[in-house]
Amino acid sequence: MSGHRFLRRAWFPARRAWLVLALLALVQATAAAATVELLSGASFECTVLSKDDKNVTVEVIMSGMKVKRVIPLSSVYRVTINDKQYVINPRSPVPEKKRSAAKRTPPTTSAGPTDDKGALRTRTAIEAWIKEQGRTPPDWFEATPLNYPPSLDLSWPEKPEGGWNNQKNVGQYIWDIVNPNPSKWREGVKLMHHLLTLHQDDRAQRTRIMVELGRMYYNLHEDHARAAFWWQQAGVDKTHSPPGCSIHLAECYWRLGNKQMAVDHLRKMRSVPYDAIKLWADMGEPQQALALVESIAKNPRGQHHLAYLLGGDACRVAGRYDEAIEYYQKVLAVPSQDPGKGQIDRCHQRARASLEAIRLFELTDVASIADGDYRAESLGYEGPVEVEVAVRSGRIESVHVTRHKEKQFYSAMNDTPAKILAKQGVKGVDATSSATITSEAIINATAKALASAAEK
C-alpha cells in the first residue's frame, strides 16, 4: 500500500475539507494504538507514529518484527483510537445494477482483453485498462506481509560494495531469493512498493525501482496491465530503456489486445534487441521476425548463433518446420570460439534439442497414445528439466515439471504446460518470454515423452 504513495494524486479522488478535520483529531492521538480500516476492506492493528496532511505513518508487527508503513490518508476509510472512530473517507456504495459489472474483468481471448462484443480492444480502451489496473493494488496486496531480511540495505546502491551478498544487496536478494521462489513473488512486489515510499524524493532511484516493479509484474505474475503501467511510469515507453523492458512493454500491449500498439512501439525503437525476433513470431509475423534475423546475419558483429536460433524458433512456432531445421543447422555451423564461447555452446545445445523435438513431432499423435503417465527430460539453463505427461482417453490431461534445477524460471513452469494443454500437443507452442530456455526445455521434454509413449 505504502509504495503507491507517489501516485496519490492520480489514484485517489481529491481530498475534502472534512479530511483535514479528521486529521486534526488524529494529531492528538500520535503514538496511540489504533485500528486502521482501508477503503479496500482490509484492516490491521497498529500504532500511529506521525502524520501530515497527506499521509499517516504507523508501526505494525509483521513476522515478529516492527515495521513502519506510510499510508496515504486518501486510502483510509476509518481509524479507531481509544474506542473513538474517525471516518477519513466515506465508502461509496456501488449501485445494485452496477455491482456485477464493477467486479467483472474484461473478457479475454488468446490475444488479450476484448470489448463486450468480442472485438479486440482499442488503443483508448487499453490505455484506460492499464491505468485502472496500475492505480489499483492487486487483490492479494494488503494481505501480503512486508517481509525482508533486516540486514538488507534499502538504499540499494547502484554499485554495492563487497562481494555477492543476497542478504544485503536488494538486487542480489531479488535474483537469488525472490525470483527462484514463487512463495516470495508477492513479497517481492510488496518490497518494491515499500522502496518507492522510502525513495519518494529520489527520481533516479524511483525510476529504477519502477522498472524492477514492471519486471516483477511481467516475469513473475504475468500481469501485463500492471507491468505496462509501471514501465510507463518509468518512461520506458518514451526512452525505450532498458531495451529488454521496452520489448516486453510492446508484448504487454499485444497480450492486452492491441497488436497495432505493439507494432507501433517496436517501430519507434532505434536499437531493436534480439528479443524482438520472438515477439514478431509470437504475434504471427514470421516474415518480420526473419527479416530481423537476416539483418543481424549481415552484421559482422552480430551474434549470429543467437539470431539463427531465434529464427528457427520463429519458424517452428509458425509450423514452417523445414525452414526451422535450416536455421537450427545454421546455429550448429557457427564455430564455438571466443568471444562468447559459453553462449555459443548453449545455443548449440538448444538447437540440437529443438531439432530432435521437430523430428519427434510426427510421433506425437495424442489420439493414438494409450492412457498412462509418461516422463522425459530435456536440457534447461541449469540442468535437465523433467516433465510428466498424463494422457487419458486420447487427450493430454496434465503436464507437470517433476524435477529441475532452474532458478530464473519465472512463470514458465505454469505457463508452458498450460499452453501445451490448450494446444493438446507441442506444435505451435511459443516459449515463455524471459524464461525461454526453461520453457523450451519443457516443450522439448514433452515432445520426447509423447513420442516415447507412441512407440510403446
Contents of the next structure:
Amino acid sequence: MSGHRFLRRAWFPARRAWLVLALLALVQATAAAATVELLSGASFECTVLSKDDKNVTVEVIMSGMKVKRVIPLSSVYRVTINDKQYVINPRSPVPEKKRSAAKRTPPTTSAGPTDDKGALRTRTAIEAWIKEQGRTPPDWFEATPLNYPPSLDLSWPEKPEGGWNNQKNVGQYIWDIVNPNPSKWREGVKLMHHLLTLHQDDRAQRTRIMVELGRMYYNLHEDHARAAFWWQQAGVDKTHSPPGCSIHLAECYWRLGNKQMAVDHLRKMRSVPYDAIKLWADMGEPQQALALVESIAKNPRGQHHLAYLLGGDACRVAGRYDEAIEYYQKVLAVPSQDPGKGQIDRCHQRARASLEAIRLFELTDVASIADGDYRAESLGYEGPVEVEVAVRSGRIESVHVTRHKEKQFYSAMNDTPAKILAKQGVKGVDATSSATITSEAIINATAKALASAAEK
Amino acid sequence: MRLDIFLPFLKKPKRGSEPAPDPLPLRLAKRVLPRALFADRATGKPGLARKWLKWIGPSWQSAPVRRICQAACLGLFLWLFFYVCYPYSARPAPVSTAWQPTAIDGESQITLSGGDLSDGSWAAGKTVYAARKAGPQTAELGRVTIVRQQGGTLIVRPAESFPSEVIEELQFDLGGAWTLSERPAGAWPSHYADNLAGKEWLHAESLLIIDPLVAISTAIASRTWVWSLVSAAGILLVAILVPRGFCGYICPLGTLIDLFDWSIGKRIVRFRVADDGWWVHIKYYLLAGTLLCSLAGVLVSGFVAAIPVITRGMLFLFDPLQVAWARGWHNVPPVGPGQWISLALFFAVLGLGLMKPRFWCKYVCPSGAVFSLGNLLRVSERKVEDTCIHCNKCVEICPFDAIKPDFTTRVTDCTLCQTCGGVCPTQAIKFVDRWNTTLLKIENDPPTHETPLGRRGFLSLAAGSAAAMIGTGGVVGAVKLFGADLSEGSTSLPVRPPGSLPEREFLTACIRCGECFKACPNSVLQPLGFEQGLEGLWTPAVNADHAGCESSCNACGQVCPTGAIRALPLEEKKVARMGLAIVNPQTCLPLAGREACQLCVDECVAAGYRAIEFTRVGTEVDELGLPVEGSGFLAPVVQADKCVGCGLCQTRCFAINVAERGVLAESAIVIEAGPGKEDRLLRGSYIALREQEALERKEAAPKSGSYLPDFLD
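Form predicted in complex with its partner chain structure, per the form predicted alone context:
The complete assembly is shown below, putting the previous chain first.
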C-alpha cells in the first residue's frame, strides 16, 4: 500500500519532495469536496468521513481505488470545504503559547460570531480572504438586473439642488426606497457598482461610492468580507473616516474570525463613536462597553440619553437585567428638549420598549406569583386576543384563549398554550408557523398577564 | 328486463313446489347475522328485517332498495358538501425549530437537541427536510431520516441525497440550529389544496354535474363546451334504462322533500290541492323558459335546477351554523338580500309539499322535466298485467302520482321506484322492457277521463307555452335592463375568484350553485346581491374586508361544476391576478402623515407574494442636508407585476385600522378589478403570461455595469 506510506511520510517535513510530488500525481481529481493541507506543505483532495478529538478519517481515490486514511489532527494545517477554511494548526511560525491555544477545535456553539463560525483565522488569512472575496462578485450579482428609476440623476452631486426627491437623487433614493425594501437590496448594490464604473476617474466621487458600497454589504447583506474590502479600498482602515464605518470595519474583522484585529483597530481610533459601545458588548466585553458609557456620561457635551440606552442594551445582552433597568431609567430621566428633541424622544421610546420587554419576558418568575387566574390581552390578526392564565402553587396550570376574533388560526389556539405550559413560561416559546401573529399575541398576552400578577 | 329473470333469488317460490336452496350471499349472511333477522322459510313467517322495514313505512317495505339508494345519495350529498368542501381541516405542514446539532458520529448520524416536538409527528423512520439559517435567509441543507428520539434529543441520518460536503463541513463546524419540516424550506404552502385533493376521492361537485339541466343550460348560454355535459349525457343514458330514476333514487332534493313531507307535510292538510289541475305541466314550461333564456345568453336555470337549489339551501342555512360552531360566529359573513332570497326560494320548494307530497318534483322541477322528456326514449317501463284486481293500493302509495285511475302508468312521471310492485297483492305489476306486452290489463278501466291531447290539453299547452315565452322575454329583458355594468371605466366591478372566465363568459357560465362559497376558507367568496343587477345575483365575489384569498388554496375552481372558475393547479392559481391592490393616498396612515403602519406590507410578505414595498415619506433633513435617522414614515407601494389581488392586505387594514381601532372609515388599501388590474383567461396558462411579461421587462431594462472598476483590475 504505497499510498498509505506516502501519507505517513508526508506528515513529517518533506524529506523527499520528489516522491511526494510523484505520488500526489496519483491522487486523481475526483468529486471530493474537501482539500486537506498538511503542516508539511502537502495537500490533497479527499472526502472527510468522520472526525474526533484526535484524528480525521478521510477517503482518497488513488489509482481509481477508494482508500480510507486516518490522519492525526496535529499534522493538519487546514481543511477547505465548500470555500470555507477550517484552520486546525496555524502554519506560520508563531510563538509556542499562541500555537497551542489555536490548536483546539474551534468552538461549536453559538458563542462565537455568526458567520464563518468556527473558522478562527489568522490576520493574514483574513486579509487574504477579504481580498479574494472582495475581488469576486457575489453569486447573485450576474442575475440581478440593473434597475433604477429613469429620473435618477446618476452624476450624484454632493449637494443636490431642490428639495428632497427620492426619484432624482441617488442618496435619497437609497435612503427612501432601497434601504427599507429587502427585495431592492441586491439591485441597490448593482446600481452602486454601476455608479463606480461611471465615476471611476473621479477620485473623491469613487471613494464616496466605495464607502456606500461597504455600507450596503455590511448593513443589507451582512457580507462582512466584501464590506471590509470596499471600506479598505476607500481608505477607511487608515483614515477612520467616516467613524461609523470604521467601527463597523472593526466588527467585520471580529465577525470574520479575529477578535484581536477588531480590538487593535478600535484602539487605533482617536475619537470613538457611540457605535463602539454596542460592538464591545456584542464581542462579550461588557466592561469595556460600560467604561465607554461612563466616560461619555462624564462629558457634559455628550449625548447622555444615547450612551445610557446603549449601556442598557449592553447589560441586557450580558444578561445583567437589573443594571440594564437602571440604565434605561437613566435614559428616561434625560429631559426631552432641544437641541435633538426628536432623537431624545426616540431614545425614550426605545428605553420604554426595552424596559417593558425585560419586565415581561426576562424577570417574570412563575414560582413567585400568587395563586389566581390572570387575564390580559394583546393585539392579534383581527383584534385583541385575550387569555386567562391560571397559576397554582407557583406553576402555570392552564392557559386559555377566552376571547378572539381571529379567522386564520389553525392550531395556534391550542398549540401555543400547550407550549407555554410545557416551558412553564413564555421565554423560548416559538410562534406556531403559519399563524405567527395569533400565536405571538397569545404569548404576549400571557406575558402581560404574568407580569401584572407579579406586580401585585 | 325482468329483474327476477337475471336474479332468480328474487323470485318467490310457487306454492307447493320444493323451495330452491338459498343463494350463496344469503347463506353467508345467515351464518354471520342473527337468525331472528331472517324469515322462516318453512312457516313463511317474516323475519325481524322485514318487520322493521314494515314498521318504518310501507314504501320501505315495498321498495327497500330504492329507499336505501335515496338515503345513501342524500348522505353522499351531505358528506360531499359538509365534509369534503369543509376547508378548515387543513393544517400547514408541521415545522420544528431550534434543533442544535451537538454531535456527529462515525456513521454520519447527527444528534440534534433542544428542539420543539409539539407540532406534528416526528416518529422514527420519517424523512424530513432540514434547513439552517445562513445569513439573513434560511438555506436548505437536505433530507434526513429520523433514527430515534431520546428524551429531548433527536438522532437523524442524512438521506442519500444529502450533500456530502455538508456532512464533511459538520465534522469541523456543527453550525447553527436546524429547522425540520415536511416540506422544503421556502416552498409555497399548499395545505388547503392538498387537503381538498386528499378528501376528494369523489369530486365534491359530483351531484351538481349530473343534474342535466346545469350542464345543458350552461353550455347553451355560454356557447362553449362544458365538460359536465359528459356526466349529464351519462345520467341521461342511465335514465333510458331507469326512466326518471334520478328523481326516484338519486336526487338529494327529492329525498329531502320526502323527509319534509313525512315529518311536516303530512300533518298540515289545509293547503292540499286537487289531484289534477293547471299546474301539472309547469315543469315543462319552466324548462322551456330557462333554456330559451340560455339561448338568449342569460343563465337563470341555476335558480330552479334541483341540485343548485338544495346546495344553496344547505349553504345559506347550515353552513353558517357549521362554521359558527367550529370556528366562532365572527367567521360567519354578513347576510345580504341575496341570501334571504335564496333561503325563501328553498323554503318555498319545501313548502310546496304542503299542497301535495313531492309537488315540486312532480310538477315544477325543470331538471325532472329533462328526465321526463328523456323518458320518451325509455327501454324499460312499468307494466300492469290482467291479474290486477283494482284494489287501488298502487295508486295510493305511488309517491310520484304516476299511476292513472285505470292503474296504468303515466310514463313521463314514473321513476321506476317499484314501490307499487311491492304493495300489489296479486303481483300484477311488473317492471319489464318496453316491448313486453303480453297479458296486458285493459286500458281505461275504470275510465281515466284523460284525453291524450284534447281541446283542453291543446289550450293549456298554448297558454303554458305563451307564459314560458313571455316569462323568458321578461327575464331576459329585466336582466339586460338591470344587468351587470361591464362598460369601460365601471367602478363597481366585483373582484371574481382566481381563474374566473372573462366577465361576460363568467356570467353565462356561473350556475350560482354556491359550492365555491362552501369550499372557500374564511369565506373570502361571498354571494353578490343586486350590486351587479339581476345578472350578478348569487355569483361569487371577493369580500376582502372580511378575509383574503389563502395562498395555499385553489378550492373554488376545483369544486366549480361548470368551469366558470377554471380548475387551476395551485402553481397557476398563485400567479393568476384576480385584482390589484390600490393604496388610497388620502387615507393610508403613513402616506397621510398620521402614523407608522405596515400591516399590509407584513401581510404580503408573510403570504409570500412580496408585492408591496416600502417608500419612505416625509423624510426630514438636518442642516447638512443629511436625512435624520428615524424621521418620516415607511409607506406602502404596490408592485403591479407581483400583486395577484388576494386581498390579504385589505383584510388586515380593515380588521385593525377600521374595525378594531376605528382610525379609518374604510380600508386604505383596496382590491380593484377591471381591465389592466386582473387577468381573465378563457384558456391558456397564467404562468406563461407572467413569463412573457417578465421577459419584456428584462428586455426593456438598462444594461448592467461590471463588478470591479478598471482601477482595481
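The structure displayed is predicted, hence computed values, not measured ones. Superpose the two forms; the largest set of C-alphas matching within 1.5 Å is the rigid core. Numbering follows the first chain given and starts at 1.
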Note yes or no: does the Cα of residue 156 move by 2 Å or more between the two forms after the core is superposed? no
Large Cα move at residue 205 between the two forms, threshold 2 Å, rigid core: no
So, superposing on the core, is the move of residue 383 at the CA at least 2 angstroms between the two forms? yes
What is the Cα shift of residue 400 between the two forms once the core is superposed, in angstrom? 22.8
After lining up the core, report the Cα displacement of residue 447 between the two forms in Å, one decimal place. 7.4
